[in-house]
Structures are given as C-alpha cells and as structure tokens.
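For reference, the chain that follows is the form predicted on its own, supplied as structure tokens.
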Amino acid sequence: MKITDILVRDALVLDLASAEKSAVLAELAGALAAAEPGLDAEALLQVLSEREKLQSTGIGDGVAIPHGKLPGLPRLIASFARSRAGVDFESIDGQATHLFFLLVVPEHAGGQHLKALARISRFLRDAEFRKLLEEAETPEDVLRAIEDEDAKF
C-alpha cells in the first residue's frame, strides 16, 4: 500500500490556523470533509475525538497520526497538515506537534489500517523526511516528498 494511493491531495493544509488540540482535530476533519464528497465533518470529528480520549496519537518527534474508523466510509483515506507554530497535542515526548497525518478507515477495515499506520510511522521516523515536510513551501513539495518516500519501500 502506497500512501500516495490513499492521500486526499485536496485536503492538504500547510499552515493550520488552530493552536490547540480539539481545534486542530476539527480543522483536519473539516479540510478532509471539504475535499471528500459524502464525508461528514462532524461524524469524523467525533470519531477522532473519541480515539484521542483513549490515548494521544501524538507519537513524538513533532508528529501526530490522528486516526479512526468511520462507518459507511467506502475506502481508506488520509490527509496531511502542518502547524508551523506547533500544537500541544499531548505527545508522548511532551514536545509540540508540527506534522499531522490523518488516517480514516472504513469501520470493518481489518488489518488494512494497521498497515497504513505502520507505513506512515516508518516514514515519519526518518528525520530527513520530517525535515522535507517541515520545509515544504507548496502542496506539490509535500506530495513530491511523500512520493519519493513511497518509492523507497
């Protein structure tokens, strides 16, 4: 599975306006719903918020992978967003979060979402890849970085 195959390109946000966790989740849900026909932003926000109550999806190194299962979703989808200022996302390392990969999967996705989570996590362990995303000036720069990383695996 390639991240570029599930990435909703029109939902990329290079400068999140939100400065706190719940607002970031709402902004991510809104951007993805605006780009993906039939996706309900409120339902998505509820799923993401419930998941965050279990444990923060802030995995450290300035990265978070908010995710959840959404009933009625026909396929696995993802989006990317960046906060230049950083957000307190209650990450495991206590550091501000700058890079967000949102992953939304159908309710009965089985192991598909675990594979996608693992792949995104692997990409984001690479400090050079994170730096490319942090320094990207345009959505095309982000897409190129993701495509190049996808090609390595």
The other form holds:
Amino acid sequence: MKITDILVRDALVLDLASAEKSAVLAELAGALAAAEPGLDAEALLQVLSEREKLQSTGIGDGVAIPHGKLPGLPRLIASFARSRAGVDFESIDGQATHLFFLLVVPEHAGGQHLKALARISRFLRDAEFRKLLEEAETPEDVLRAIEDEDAKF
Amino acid sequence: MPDLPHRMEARRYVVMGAGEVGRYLAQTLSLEGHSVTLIDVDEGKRVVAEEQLEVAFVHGNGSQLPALEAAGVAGCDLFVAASSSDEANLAASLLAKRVGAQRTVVRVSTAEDITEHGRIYEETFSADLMLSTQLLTTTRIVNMVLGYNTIDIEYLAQGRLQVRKTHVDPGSILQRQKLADVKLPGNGLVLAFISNERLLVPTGDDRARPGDDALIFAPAESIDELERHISGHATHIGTVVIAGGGSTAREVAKRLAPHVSQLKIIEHNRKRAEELAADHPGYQVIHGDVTDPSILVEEGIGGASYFVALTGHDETNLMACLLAQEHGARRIIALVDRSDTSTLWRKVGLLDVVSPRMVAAAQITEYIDNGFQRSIMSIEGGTARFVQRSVFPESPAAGATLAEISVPRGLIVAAILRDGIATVPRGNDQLVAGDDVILFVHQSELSTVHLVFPGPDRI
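Could I have the structure of this protein in the form predicted together with its partner chain, to go alongside the form predicted on its own above?
Once more the chain from above appears, this time first in line as the rest of the complex follows.
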C-alpha cells in the first residue's frame, strides 16, 4: 500500500488556522470533507474525537496521526496538514505537534487500517522526512516528499 | 564487565527489619560504601547494627511515621521493607513513598502474594518491587534439581502467565537451531535473546549466541515444560525425597512433581501429612521423623536422585542431610535459614545449601545494580518492556488478526486475556473489543502501541 494512493491531495493544508486540539480536529475533518464528496464532516469529527478520548494520537516528535473508522466509507483515505506554530495535542512526549496525518478507514478495514497506520508512523520516524514536511513551501513539495518515501519501501 | 557509574556514587538506603534478610542486605550495601540505616522494633538489635554491621540504627516501628522520619526516609534512594510481618512491610512501603522515598522494595513471605496478586499490591502500596523469599528459594531449588537456569521470573495476568529470563546453555536447542526450526512445546514463545550488548527480538532465522540469556513466555502450567525443552538438560530424574511438608516444600513439590518419576514427602506432623496426601494424590506422603534413620532407609533414600531438606529447622535439616548422605542419597540440597552457619555445612560436605536471606538480598542488589529496573519488566534499561492494554471498539486492533498486527518486528502480542482465560495466540487468531492483550514491545515500536492499542497501561 502506497500512502500516495490513499492521500487526498485537495485536502492538504500547509498552514492550519486552528491552534487548539478540538479546533484542529474540526479543521482536518472539514478540509477532508470539502475535498471528498459524500463525507460527513460532523460524523468524522465525532469518530476522531472518540478515538482521541481513548488516548491521544500525538505520538511524539511533533507528529500526530488522528484516525478512525467511518461506516459507509468506500475506501481508505488520508490527508496531510501542518501547523507552523504547533498545537498542544496532548502528545505522549508532551511536545507541540506540527505534522498531522489524518487516516479514515471503512468500518471493516482490519488489516488495511493497521498497514496504513504502520506505514505512516514508520515514515514519520525518519527525522529527514519530517524535516522535508516541516520545510515544504508548496503542496507539491509535500507530495514529492511522500512519493519519494513511498518509493523507498 | 566494567562497573556501572551508578554503583560508584554513594547512595542512601533505609532497611526496615534487622532480621536475617535486613542484616545481610544492610551489610552488603554498607560494604559497597553506601549509607545504610536499619530500623527495628527491637532495641536489642542496636548493638549488632552499630558494632557488627557498622550501620546506623533507629529504634522504632517502620510502619509508623516517627521511625521513618528519624531514619531519613525522605529522599532516600531505596527503602527496603524486610521485617517479618507482611502487613507492616506493605504499610511501610506506602508511608515511605508518601514521606519521599524514591523507591521501595517489599518482602512478603508467601508465594501467592506475588504470583497472583503482586500487581495489585504493588499498585496499592506503591512498591516498585515485591519479592517473596519462598518463591525465590523455590526457584533456586528447582534450578538445582531440574538443571534449569532461571534467573528471574515475572508473573502476569494474576499468575496465569509467566515470563522467565533464563540462561541459554551451550547444549540448548536455542543455540543449535534457528528459531523457526525449534518446535516449542505447550504454547510457548521465545520473546528475546539478551546479552550484555544487545537485546534481539528474534525472527525465525535467529538463534541464541553463546552467553545469551533468553526471555521465554508461556501460560503458568506449561512454562516448566518450555524451560525444560530449551535447558538442554532433559535427563531423567528418578525419586526425589523432600523432608518437611510446609509451604516451601509444597511450592517445591508442585514445581518438581511433573518432571520426576516419584515424589516423596516426609512430614512429622500427622495432620499436615494427612492433608498433604489428601490434596496431592500423586505424591507419596510419609508420616514420620526425618531424623530417624530407619524411616530414611525404609523410603529408599539410597536410590533417591535427590534429597531436599525443607523442614524449616536448620538443626533438623542438618541431621537429616547427614543421614541421607550416610545412606547414599545421590544429591542433597538443604534450606538453611542462618546464613552464618553455611561454612559449617560445607565442612561436612553438604555443598548445595540455599539460604533464603541470601537469595532475597541477591535479588535486591541485582535490582539496584540494574539501575533500579526490574530485569524482566524493563529490559536492558528500558529497551523493551511488557505492556498490557485493553482492546476497545475504537481500537485499530479490534477485528484484526495477529498476523496483521505483528507486522513490525519488535511488537509481539504475547497473550490474549479473554473471559478470564489467558492464551498465547497464533497468527490467525483475531482480536475483539473487550480483550486485554499483553504486548512485548521494543522501545522503537512504542508509538505503534499507542496507535494500535490506544488506552491506559494496565501493567
């Protein structure tokens, strides 16, 4: 599975306007819903918030991977967003979060869900990849970085 | 191996209970150059503490604040509750933490407190490590008889699961074959190979290198079989005669019985002997005096592979061992409470002597030398550890199979706890919401755990 294949390009946000966790989740859900016809932003936000209640998806190193299962979704989709200022996302290392990968999967995606999560988190463990995303000037820079990383594995 | 830096700096220890364990431990730590204070309710122990052991002494009750404060528990590196009262030790641990001890170790007497309820006690009484002299002693004796190399044991899921750190012998199948070719019995797993320099979470292509320890994992009822399989000492053991039918003897018998052809217990108390026989039809229980030569001869001591003296009285044990030696028992093991008599035992040729206080003290000093880390729960300074998590409906793991989850090397779903039953799963087993899982995680995969098994740590 390539991240490039599930990434919704039109939902990419280089500068998140929100500064607070729940607002960021809403902005992420809104951006994805705007790019994906048929996706209910409210329902998505609900799912993401429920998941965050269990434990923050902020996995440290300035990275968060909010995710959830959405009934009726035809396929796995992902989007990318960035906050230059950083967000208090209650991450496990207590540091501000700058890079967000949103992953939404159909209800019975099982193994696909895990594969996508594992792949995204593996990419983001690479400090150089994070740096490329942090310093990207244009959406094309982000896409290129992800394509290059996809090609490696 | 070079001395670790933390051993070089002087630390401050407070030990409650100037009994055999407390005194021995205080002396060991004091000789290493650390500051040690002993607390005991008996003012009479002052002389021993101050003059023989050369450590500070506080007269008082270690489970009450005045004594803890007088002993300088606030800010001490480690508080060890090793008095003869389990209750006092547990209460003292809780208080010591409140007063500001950095860590506490609690000694309890019986095995079940650790195997089944250890986690709850540790949480409730803020203990960083709990140990039972009985359990440690049992492990040592079982090692001697069965040829195991168990270094440490941790009990998970109320004792239904065990993790053991065990040394891999040159003859072991784990060194001779790669893991994929080793047929492990009874639901067991080899989670890691550990040496001084590294921790390896193995794949099928790996094998243990000379000098490695292995971390093995299985349900409690099958872990002995697993350890036997990999120990490289699968020799047949004939009759084992145990002198004494007390709680330690019962623990030892329980561990040995499945692996020896005959297990005999000689107990002098009639009621206790009858109870033992009723509880364990598989044992041959003899009511009699172990210091009576005719009983030993009658029970065929000359043909016994092992004679294990566990009466609870050093003098009785010594007498029984000398008789067993005289009548030709092949190997003799004795439990000796008073550590100062061990030289005497060696003089009469009884070399396999197990001292409860020495094994307890060894466990505590190992914990200290390990940088106050439990060797199994946090391996090699935290490079890998066990985590217990629940599976919630929102968890990405819900509905996934084991094969799908165990994609990254370094994350092993070691057990599933479902409906009160712990199982070691296989690749096509599926996780459902409501399950608890015990994960063995390399630190590089901790973020995967947070993503795939979100929720609070249950260990």
